[in-house]
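There is one chain below, alone, in structure tokens, taken in the form predicted alone.
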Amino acid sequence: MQGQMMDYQLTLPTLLRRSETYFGANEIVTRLPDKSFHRYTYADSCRRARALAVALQALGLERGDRVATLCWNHYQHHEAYLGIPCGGFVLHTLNLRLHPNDLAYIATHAGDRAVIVDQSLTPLLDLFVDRTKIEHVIVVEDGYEQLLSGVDPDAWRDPELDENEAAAMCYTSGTTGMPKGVLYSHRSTMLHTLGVAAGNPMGLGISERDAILPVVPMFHANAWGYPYLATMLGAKLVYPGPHLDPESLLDAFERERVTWTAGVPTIWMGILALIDAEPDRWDLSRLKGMLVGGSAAPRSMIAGFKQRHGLNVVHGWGMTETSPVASTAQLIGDLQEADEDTQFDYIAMQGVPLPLVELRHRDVDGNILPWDGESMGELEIRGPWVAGGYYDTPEQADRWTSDGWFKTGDVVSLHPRGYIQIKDRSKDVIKSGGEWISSVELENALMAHPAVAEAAVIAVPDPKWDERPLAAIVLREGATATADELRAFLAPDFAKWWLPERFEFVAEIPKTSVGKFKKTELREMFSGIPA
């Protein structure tokens, strides 16, 4: 027997209407780069987003046309997250911190025909525009305001689109070969925003009541869906344009009465050092919480926050292959009531998946491991966000498990009651003498010594163990450490075969275009030196 419920498509012009009809008077404020705040309301915004859709089709694209984005977090980037897919076409969102090669390799291979740009990043376009079909160059300050202001707005119409239609598209990084496109459908997007809406980290919510900030950068994996989420609840939204220094970061807080905030660990880090060298130069009363994503956060700096600020971190994981949000932070059942450190254990995992997600990890031979926090495999994911495939890839096929599974990269134990902990990517693990060690663990305990302000963990060829752990350390300023001094503080929390040999004292660690540790470079600089 079959049930009898309407086949309602899950597209995004529903989320349009949704803001425009209950939210229109909430405010959409960004940071322009002179410093001043531009503010208008989503009303104004779906009127513009609709502009937007029908300029797009007066150029001649038709549906299914990519249009990129190479924009930084404001308001007119948010007008193309709404207005391009609305108009039956997919957003591209290209990666400004990628090379120009990379560049023009994507949006090659995705076909864009046209490209909104920032002026401040033209000179990175005109790099490599040459070498793709790129026929329409639209410049936000110039050509963006011209191309909406020459339409009716009204006279845009819902294209009816399937929910199965692709709504947007983002490409990996290409850490490990060519960049691969990961295309969301438009019920990918609704799924996905619901489910981070139904996720409720740490019981702390997300209302229309709240004024949320992504630092996470809207050309990274759909800036984890914060816009969308945004609209949906009719929250207020913050950008805060090219400016994503601590010192910015924490004035738009205090001002724009910022009471939830998401980004990468290295920015965190950042503004908890500027916080406790001026406690009491900000007022962050109103911020229930900072979730943190992209690497695993090091639980010093989670601890750091709440006991000296008061402040939570909301820790969360997820991939471009997962829209990207997979898992958040949440205290479940008697956890609530636990101690404080009990507490901190748990929310430096990467928390529990969010509802529709299923999660199992396996070893080198493809056994499913047992949840009993101890056994390490690759963590494989399933779920209606999660991509069943690359964007014309064929040869990644094998990312796929025979039964449907996502096999992540990402090395990890799962806990008894569900908690991902991230050990390792994959190409990251350290194998010593036939034995898995965490370079994720070791480095996150390195930076809770007073003197770290970052570590990263890399192998280095052996001859007997095949590899050994190498510590690539950034000290604090003013602050000093020797190797022996390290050492002896992890000795206490790891067995000896896991501690590291080796320690090089660097001035900067490089990092990758959304700010994680590039150990690709530390790698070449190090390959040579055995532990």
Second form
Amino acid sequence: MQGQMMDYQLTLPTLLRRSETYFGANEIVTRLPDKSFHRYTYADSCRRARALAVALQALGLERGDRVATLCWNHYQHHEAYLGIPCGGFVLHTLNLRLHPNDLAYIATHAGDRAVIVDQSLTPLLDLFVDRTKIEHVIVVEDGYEQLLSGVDPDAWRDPELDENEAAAMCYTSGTTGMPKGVLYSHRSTMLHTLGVAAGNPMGLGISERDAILPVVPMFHANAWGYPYLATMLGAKLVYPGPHLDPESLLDAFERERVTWTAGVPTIWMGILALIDAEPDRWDLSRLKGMLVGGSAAPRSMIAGFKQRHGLNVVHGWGMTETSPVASTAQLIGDLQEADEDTQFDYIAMQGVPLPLVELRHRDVDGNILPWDGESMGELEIRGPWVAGGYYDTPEQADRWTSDGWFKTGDVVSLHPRGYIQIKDRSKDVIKSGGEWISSVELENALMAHPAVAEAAVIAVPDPKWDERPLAAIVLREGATATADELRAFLAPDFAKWWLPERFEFVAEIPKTSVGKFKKTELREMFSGIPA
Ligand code: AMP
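Alongside the form predicted alone that was just displayed, please also present the structure of the form predicted in complex with adenosine monophosphate.
Below: every chain and molecule of the assembly, starting with the one above.
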């Protein structure tokens, strides 16, 4: 027997109407390049998003056409996040930190017909636009305003999209192989937004009363869904523009009374160092929590924020392919009453999945592994906001299992309570004498040493053991530590054969376009030198 409920389509115009109707007076604030603040309301933003939808149609774009953005985090980018999909087009966020050759490939592969670009990024666009099929270049500080002023926002009509039509696309920032496009649907975006709201971490909750500052760039995996989440809830949004240094961010947190923020660990390491040095300079009493993800948040950093500053780090895990938020480190059951050390152990893991997301891990022979906190295997995931394929990349079909799970490429163990613990990307795991060593665990432990600012551990070839770990270390300013001291620091917590023989002291760890350790580059730097 069939149920008799409406076949209501989950599409983004619903969010647009909701925020305009109920939260129109609430604020969206942007820090401009000159560091002043631009302020307007959700009502203004939605009106301009509708105008954008109408204007793109007037340019001759058709349903399903891809419209790229090459922008920092600001209110016009927010308008594009809503206006493009609500016009029936597909928002394609381009990563402004990529090489022009990669951008040429990505924009061509996606078939972008138009691009909205910050004035300051037009020199970058000029380096690749001729190699793409982009017909319309719309400069934010220039043509964009003209485009919007030339149309009537009230001419916008909900295109009555099918919920499975594409709303947005994003290419993975993978460090190997060609970038691959993930095509989010209206349905997956709406469900992800609801899922993130429902899975509000650790009872901190996010609501209309919050002020959210997404540090995560809007060109990285939907800005982790914050533009849509804030729009759905009517929460105040604070966009940092291009000002992502710790000092500017702390200043914005204080001035705009930010309660919730999100970004990759390298950002928070910088912020922690600054507030450790000057603990009384900023009033962060309103900050309820910060979502940290994209790479592993070191336990020492999580504990440092909480113990020295009373600030909550919420650790999250996800991928471009998972929209991206798939799990958050909540304290479930009796862990809420556990001692602080135990709580930090769990929060430093990658958490439990959001509602509607399911996980398992399997060994190289395909056997499903037990959730014993020990057995390491590849994490597989399924759920309504997990990619079911890559855009026009049939050769990657083997990333999905025959029974419908996505193979993440992350090597994990799953704990009896269900917590994920990421040990490595499968290509980063160190295989020594037939056994696996987790680079992430060694890095986390090293970053707890007071002299260490950053640590990245990579595999280097070894004639006897196949591979051995090498630790690249950035020391804190003015601090000293020797390889022997660091090895002795690790020794109590690890098996002897896990300890790196080699430590390399470097000025900085190379980073990817979204701020993760770039291990391929480290391997190129060090793999040639014999141990
Ligand atoms: P991206 O698609 O660029 O967001 O990269 C996704 C990958 O980042 C995942 O497959 C993980 O390897 C890594 N990652 C994301 N969040 C975390 C986390 N909290 N801890 C460890 N690794 C993470």
